[in-house]
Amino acid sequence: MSGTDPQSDYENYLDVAIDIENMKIRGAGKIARMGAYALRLFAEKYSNVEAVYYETLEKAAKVLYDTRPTAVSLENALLSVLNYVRPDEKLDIMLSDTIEGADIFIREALEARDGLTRFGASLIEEGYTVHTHCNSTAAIECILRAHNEGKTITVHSTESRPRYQGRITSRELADSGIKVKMLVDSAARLYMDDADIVVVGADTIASDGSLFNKVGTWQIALAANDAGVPFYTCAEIFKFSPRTRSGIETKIELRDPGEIADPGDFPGVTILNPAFDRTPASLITGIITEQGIVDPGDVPAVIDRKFAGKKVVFFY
């Protein structure tokens, strides 16, 4: 496995889906990538009986799918272990099969990423604002790949509450000596006037070219059509979702009410916590991919020829 993924700081693969769970493993990517090598690390600590690993290892798919059931990323990922490996071989091929699949998804998962920042970095002009929101890696590298090919660039950068993911980003892209403004996420309508492109994050892409990202995602792509700002999503291909083609539905999690409020503090009040929401694709000026700017009405396509021949849904 490459990249900067913390992979040698697990023993196996449920360590994994807690740090998924609780969000120290955050963005859709890197979920992706992690999902993968969680897998990798059950074939390699295996040591139950050959008759039921294709069983087992489905469970443990289903366990890391359980953490994060918004993003299609990591059931993409999953699944393409899954489909890399043949149930009826033996176990040491099978073994060796889901170390392959999870290395060869994790590897592709990289390389699109960086496609992807070519196309985002394209789309950023000398002198431009962007504005983003939450913590998304191919959103940040976009940016960061227009800073370095020697663009001046100025962000503004919601905080993302109740979690603060857009502080991370704040201070990311300062450190790399970008001018940042940090909002809270309410404001974003007010600065939006000052804004010359939305570049933002995806955990999953329907086939309607809607898009589900971080609660808040909305009302920005609402406020960048009310002032006139393209709006851009990147995403990978494997953040699209083949499961939407057919007709099932992306789950909106809930989050603990903790994370907002004490409960306690608020008798007879129900404290709501969506992690996502949906942007319809008439919001949507293009989705950044590694194949170049697509359509939101040309997903269904796209899906077709990434998918085709595969099984895309399991964890139903």
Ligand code: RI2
Contents of the next structure:
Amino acid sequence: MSGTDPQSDYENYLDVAIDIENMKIRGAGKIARMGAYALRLFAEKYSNVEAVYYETLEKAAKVLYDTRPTAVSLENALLSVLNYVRPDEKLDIMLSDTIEGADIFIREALEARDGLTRFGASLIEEGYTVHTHCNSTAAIECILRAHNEGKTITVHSTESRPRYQGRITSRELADSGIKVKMLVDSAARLYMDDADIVVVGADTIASDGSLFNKVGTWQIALAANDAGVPFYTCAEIFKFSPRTRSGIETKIELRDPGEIADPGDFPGVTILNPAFDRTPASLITGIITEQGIVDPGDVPAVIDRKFAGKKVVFFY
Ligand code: RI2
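Now that the form predicted alone has been shown, please provide the structure of the form predicted together with the named molecule.
Every component of the complex follows; first up is the chain already shown.
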């Protein structure tokens, strides 16, 4: 269902960066894995023996980081590979470190997503209606696992303007035999009374327990809260943000207004196209991770356990 990462399509790390930025490669988990893969590719293709390898690797990582600044998954993936490389070693050792570090991150990221589905599926009971938003492979895998356990599930899927990733979710789940009702984003509250649980994805979990996810998630959380429906987000722990633990704010990516409408058709109108919004911890029942269901109040401890002692150099 989640598909394999399109690694064989690329010869050059810059081409991966271009396709993350234009969203041909999308999804916080996939952009992280492909970011790590892009650094692997950088090492495999490296031939500039004159240059100082580690500095050029860091520059390549910065180019990849700048493609989509909100999902900390990408930053954490790039940092994971950089931290694995020993900068004082000979070139051939640093090259093999880069490749090994990327392979380890990619393997562990896929294991993390598979691990969290055990906990996510356990929250979805027989006969449940699950509301989801956008196209989160982690959320979809939880829903599919519950379905494959024999539970009868109905899904409400908001289509997620302007890129309509929710339509991908609707097709994928319907193709798997699940009953799907697709809604326009603004119908979320109207149908929330029929839902038993909300399960969405995550781009970043901040240290205050808040969730950065596809725009519209906040409204869905407010609707769920108003309707008394529990709201969960699926987040592998590499989507938890050490930078916010240091007080550095998460930027919300503003994308091309042309994704919404042709500005030429709206003279004098400013078209706002934020790709994400921030759902406060007060609206989140739990965070589904590979270590279990995390209470938003426990996020700082999870971040400290995961990242403490790691050389974490943030990209600015
Ligand atoms: P998985 C996506 O962002 C959505 O916000 C989704 O909830 C999140 O990434 C996590 O996706 P975009 O890339 O890692 O569509 O669960 O902007 O697949």
